[in-house]
Amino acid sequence: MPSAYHPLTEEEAVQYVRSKLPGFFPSDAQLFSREIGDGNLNLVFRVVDAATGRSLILKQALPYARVVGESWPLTLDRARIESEALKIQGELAPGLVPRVYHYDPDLALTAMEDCSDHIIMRKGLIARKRYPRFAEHMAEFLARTLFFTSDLYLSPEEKKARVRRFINPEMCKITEDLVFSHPYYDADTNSFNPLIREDVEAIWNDGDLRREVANLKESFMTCGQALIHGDLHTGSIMVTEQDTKVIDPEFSYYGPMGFDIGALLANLFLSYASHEGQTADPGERKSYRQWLLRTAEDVWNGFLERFNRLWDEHVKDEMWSAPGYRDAYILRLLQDSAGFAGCKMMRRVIGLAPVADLETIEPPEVRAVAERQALRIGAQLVLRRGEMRRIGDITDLVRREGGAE
């Protein structure tokens, strides 16, 4: 740990704002710093100037897992992974992540725009919004970011330089662990609705699904696609009706494409159960519902487009052209896209960080309703993920596991 890191305090935040960043504020404005972060790992200000109202965003590393405690320990070089890849996201996908202004890295902080007039989008759905350009941002974000950062465009030794500068392992082991390993045993950080103990005791005794889960752990571990956001939830997207801001990407490493775009299908399909509880009106749950598949679909269906067209443009290596090889490729991402997606979809039922989507339901009997969905949904798609040949035949999966209307 830098010799010079310490927490900073709300008072220190102004402070370091005035210092580090002249010029971004007036010299004589009053400032104003709130802290308000809600996630699980870091200290985030909020500093204002009380005149103009305009404002940023410091966010602060801390040493160890805030959803834990001191006990749980954690690399600061997270944030210097987090500024690199917001730089390159925001390069690539110009507008749909916030702004980097400043980093140091002996307090393991960032400068950033500050996009409070954004939702979190996992408070949107769980209020039935709808956004109608997120889809389009989204498979644009995803598009970009993938393909510009992988072997089909970069050099291997540009891509291989950015693999070790993109090393992360205390933040992927975070991810093996919480994602691929403690949701299927009995584990001490699980936390679940003591109501679907049974159907929780039913994963952590399917051999089958167990094997299809350790697959899809080895692939996370091993295969290094590109530079992946790598905690792509709805919980790390703001949005507007007409814009979207990609944030938080310190589990950002060198993985399988597929993680990202099955992270954040997972959470799409997560909101789709939630509503089963969320929503008491029929046509009301029905009617969003179908909004939430139809937004997956967009999503993957406007990520394609982009990415085939990204492959006619830029691709040169002559081996990437070979008969059959692109489409063995896409198909590939989409499977390994489902199966990501359900590991995401059961851990967050099963084990530790839950969503709000859920956990926000009472009463508990009724949660536990659409826990069950998630986890039946979750479950298809890994053990079924070699079967989906196009998009629509995951969310034909959702529906089924998940009793539509």
Contents of the next structure:
Number of protein chains: 2
Amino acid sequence: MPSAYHPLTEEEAVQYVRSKLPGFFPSDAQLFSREIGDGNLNLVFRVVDAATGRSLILKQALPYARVVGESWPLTLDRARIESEALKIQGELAPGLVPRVYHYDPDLALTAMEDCSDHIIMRKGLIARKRYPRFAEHMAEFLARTLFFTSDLYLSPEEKKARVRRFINPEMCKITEDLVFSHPYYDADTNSFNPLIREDVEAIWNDGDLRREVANLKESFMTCGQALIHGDLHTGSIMVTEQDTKVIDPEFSYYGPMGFDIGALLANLFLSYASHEGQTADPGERKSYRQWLLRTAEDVWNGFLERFNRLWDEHVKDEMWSAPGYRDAYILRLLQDSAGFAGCKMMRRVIGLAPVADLETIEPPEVRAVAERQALRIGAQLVLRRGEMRRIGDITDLVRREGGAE
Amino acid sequence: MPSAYHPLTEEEAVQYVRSKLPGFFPSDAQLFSREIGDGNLNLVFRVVDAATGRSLILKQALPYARVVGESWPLTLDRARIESEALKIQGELAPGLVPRVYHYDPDLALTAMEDCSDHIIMRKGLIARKRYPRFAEHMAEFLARTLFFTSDLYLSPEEKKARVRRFINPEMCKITEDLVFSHPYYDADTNSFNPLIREDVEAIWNDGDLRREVANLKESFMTCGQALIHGDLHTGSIMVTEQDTKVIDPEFSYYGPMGFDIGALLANLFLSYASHEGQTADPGERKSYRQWLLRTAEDVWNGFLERFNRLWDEHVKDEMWSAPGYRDAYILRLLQDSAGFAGCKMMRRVIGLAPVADLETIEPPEVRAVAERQALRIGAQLVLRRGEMRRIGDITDLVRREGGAE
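Can I get the form predicted together with another copy of the chain as well, since the one above is the form predicted on its own?
Now the complete complex, all chains and molecules, led by this one.
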């Protein structure tokens, strides 16, 4: 840990902004600071000029993580990774991530654009909000950040230099454990609704499923395809009707593209399952579920259209231009995305970090119905990913396994 | 380049050994030094004590590569990578690589065991020598170096730390160009027997083949499975009847395991094809070819036996223990090895760096027959790798495409 490191107080946050970002606020501005993070991994200060309403966020990494009451040390290097990833993503997909104003390695602190007028996407999904531009924005974010950081675009030397800069062992380990391991056996960290124990045990006893999850885990650990966000669930996306911001890329590293696409699909499908319990009215439920699946389709199709265009414009390598290579690449990407989506869904039902979409359903009997749907969809996405040829195959599977009316 | 760097002379090599490895030779020893490298990439000094015959090798990287008359700058960092890889390999597979006595980052120089009583394997193969312990030694080298540097054995943190240390962009670029790109289109660097132009053009026009090579290239560039040697042809192996030393791991990086296994198989199969021209007597040819294919089978089967034993003993991860995962892993490895072997064969016929096995066949008409065999075997190994279920499928393919008597 750099010796200058210490967690800031709200007052120090104001002083910090005045001294380190002198032009941001008028020098005589009256600044207010409030810590608005959940305090588990990071401190998040919102600093506001009362007179103008102008504001910014200071995000400071804490040297430990606090989960289920336990505390374990966690590298501050993730603040560097997050700030560097935000800068790269901001250049590649302008407007779709918060702007970075300043990064301070000693304090593991990033000053960035305040998006407090946005809400966390997951909350919007629980409330059955619709975001007409969300699919288009995420298609743009995914296509551009994945394409331009891959071997399809970068020189091999530049790509490998980035692989090195984004080696991120501690954050990857969290995913390796919580997404790809613990949910598939009786691990201490698991935590699930007792009413679905039989379904969970069926997963633990499904050798085919565990083998396929192992294959996906191996891919997560060995396949350095692009600089991925690494944690692209709907809690890492902030939205308004017209705007979308992807936040918190502290899990960024060079990994399989399908992991980002799959994370996003998984969270749309988790929402799909959750409305089994969240939404009593059959008509409303059906209509919102249709919107969710159409959004998933629009994300993939929009991604594909952009990815193809980028390929046409930028791919120079003789070998990447071999006939049929691109189609095979994209098909593999769809199938990877399905598989990773499946893991992401199952882990949210069985594992350590549940999602509010399901967690807030009462009573537990109703929650269990939605959770079983999520587990079935997740398991089938993993097992049958090799059969997926287009996004419609995936949304059909969700409808079929998710008890569509 | 470190400012202290300069290429040593033979005399300086002696002085260097006296001052930096003071215990190695008696202080009054009469030392002789001779530069025995080919001078294209490295200087190689053999330093001998005339009285006792005791000797060592100083290998010094040059800051450029000289190939086909041209010169391009090349990182001295490869000397660090080579010395670190040799140390790791020496710990994992004792006796199968030269011992490292000393590494000097300023001079990009490694002092190591002298293996001058061994000959380069390729020369032995051209002379139809048989090496009864070669397969066993290479099986041991491959199984232990690949297994113990992979996620199957290392902690995720340690593995990622090694990935970082062995990022090797410049050497990988050479492989990306010369093995996976240039041979498959009309690139300036190519150089082949004019008599096989039609066969080479057929490869350039084979879209399926180019697509599959692109897939293998992508795997080489993205799949960080284990610390591989990266250049494991029979010119990187020194042998006696009883001993085997793998040398020159300056291409080491975290890549697909199958690339090492495939490189070795490819060079046995290139030898197989070469004896079409090297060996006039049908009986001798047949008998030696049988030995070559049996050796390929013994390498794989010996590898498999050891790899399985290591898996039984050391794999602790719940997910790697999922039923069927290991079989799928090993099957993929066999198929990867076949594909990489195919690329390695074709590039030696079409590309920049020919092999003496084929190059020394006269007249060109006879050489062309052997070269066509090598191309056919290589192309089919790439195209049909997905059909390979056991090593016998691969050696059958070689026999079939290689015009076995």
